[in-house]
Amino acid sequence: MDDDIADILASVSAPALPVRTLDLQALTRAWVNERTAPELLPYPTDLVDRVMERIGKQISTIEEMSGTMDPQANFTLVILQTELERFKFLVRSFLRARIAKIDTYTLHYATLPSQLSPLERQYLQSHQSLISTHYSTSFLSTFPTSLQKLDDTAGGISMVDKPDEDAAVFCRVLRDTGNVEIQGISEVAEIEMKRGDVRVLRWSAVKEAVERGDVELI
């Protein structure tokens, strides 16, 4: 009996979601993850490119429909405009969260260009150039040459600020990921990450799972 029920359930496939809906879900998850994670996550190039292309097409459609006096078309126009604003808000907030991290840890991310988009790399270089020029003209030029570096590591102490990888994050498990090691006060323990679990863990413990898409931040 159980086998028959399993066969019936297996034969029923859930309706496929439209690409637009899937992209909205993926963008929302990327936005929440980026705002919550203490460090930059890999830039989702394909997702952002698809969303930006869709925004451009939606703007063109809205402009074409704006001249009509058809009430039905006007109702559709309101729906399209609402959806457009939702996508634009998510993209803007997502990029602002990334820019804030680049501003805070400029020198650190200058050594990790693979985490950035081409435009973000340009922004980082311009930002660092402005900061260096400002510091130099304000006070660094009066220091000895050996003390003018902003990324000095003399004495085993780095001047480069880095994100706190041990910061606590709230996360939800999307797929079973097995055991994760967590550092206690005096020992290392393991916990099992099962689908649906909600936990508070150190970012370093779930970073790889978040990047794989097995865990999301909340």
Given for the second form:
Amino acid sequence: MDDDIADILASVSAPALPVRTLDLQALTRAWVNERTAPELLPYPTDLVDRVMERIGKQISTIEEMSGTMDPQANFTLVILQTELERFKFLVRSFLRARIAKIDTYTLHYATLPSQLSPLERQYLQSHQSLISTHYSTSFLSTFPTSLQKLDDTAGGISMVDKPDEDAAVFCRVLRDTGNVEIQGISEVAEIEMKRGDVRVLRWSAVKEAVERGDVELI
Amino acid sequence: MSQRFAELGNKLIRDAKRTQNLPDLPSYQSETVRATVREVRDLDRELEHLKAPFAGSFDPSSEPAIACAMLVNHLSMRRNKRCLLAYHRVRSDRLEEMCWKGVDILNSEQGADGRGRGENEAQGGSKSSLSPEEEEYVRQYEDLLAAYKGQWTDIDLTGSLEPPKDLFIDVRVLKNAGEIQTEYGAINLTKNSQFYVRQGDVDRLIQQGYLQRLGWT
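Here we have the form predicted on its own; I need the corresponding form predicted in complex with the partner chain.
Next comes the full complex, this chain leading.
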């Protein structure tokens, strides 16, 4: 719960925490969100850039320190390296979670380029053309022309697979965000989202609040 | 016209299902794939044949029997397409996964699968369980992956996805892996020896099966 209080303090009063602490928190949160959300979240360009810059610096610091061969520095080195490995893991796992979603719903995200980073966009396009070529050379090119499409919607079924927006997610409310509508079997109910609440809700119901940063997934 | 209507598609799906539970990729069913495509072409020809006498002015309500035949043909073609797509997708997904894990698919495939039931002959006698198209796909996907990874060199995208606990880990060498350079000097990885090394230095070798991590649950 301390994290939440820090978060509130940082957003309401003057920043009580250094940017790097906040960035670590933001990165951890982005990572958890990305791993639990059924949909791809907007790419946090600034955050990733800052973190990557700092990782680069840390790597050179470590190289310098290990170059001096000072036995006194060894203990510090271990700590620095452990921290570095953890940061690397966070970013790696974050990016891999995104790639996994992009791979699963390639055609769907091809229509939503704003959620992706330029690199991911490149990856998606190349991957998509690879897959199409693969299907085409394997069998599709010999099909009747009317059946060669990969994004057909004929017959009321779209060939483009989409993430399940109604999947249930566990979330914690970070800031009061008012009421959220909940669609039941027969009626619609409303619940109030208060700070500290932990709930299981449909992703579609909390999606916007998560993107605003008012709610985090857990 | 195939009498075993839609059976081929089903065969592909069964094979795909089986693939999901197998550790290795089974042989590519090129014969079944070809036959399924042939079935689609036959169906399409028959459809054209049914349509031909009406010269574009077909009224389904006056000819329900023909309308029904056309619908069934059409749906069967679509179903075959889905089956083929699903079959290829399962396999390409698996191949991608192997690319991410750093498995050298194209070289390790040779002789790994001896169960080819004659369908390998069409591939110039090669023992590979991949179709030529799949081999091409793997080559290109590896390039794509390398390009994307190259943008994140500090991170090592294909590294371990287990949260790091310790900087150093115990490993046992399962296969000779030669000498590796670490910042603490060179280590010669000979079979059955045991080392206490930095995890980042050996992640790749663990994934590729050269090393086994000890005391790891």
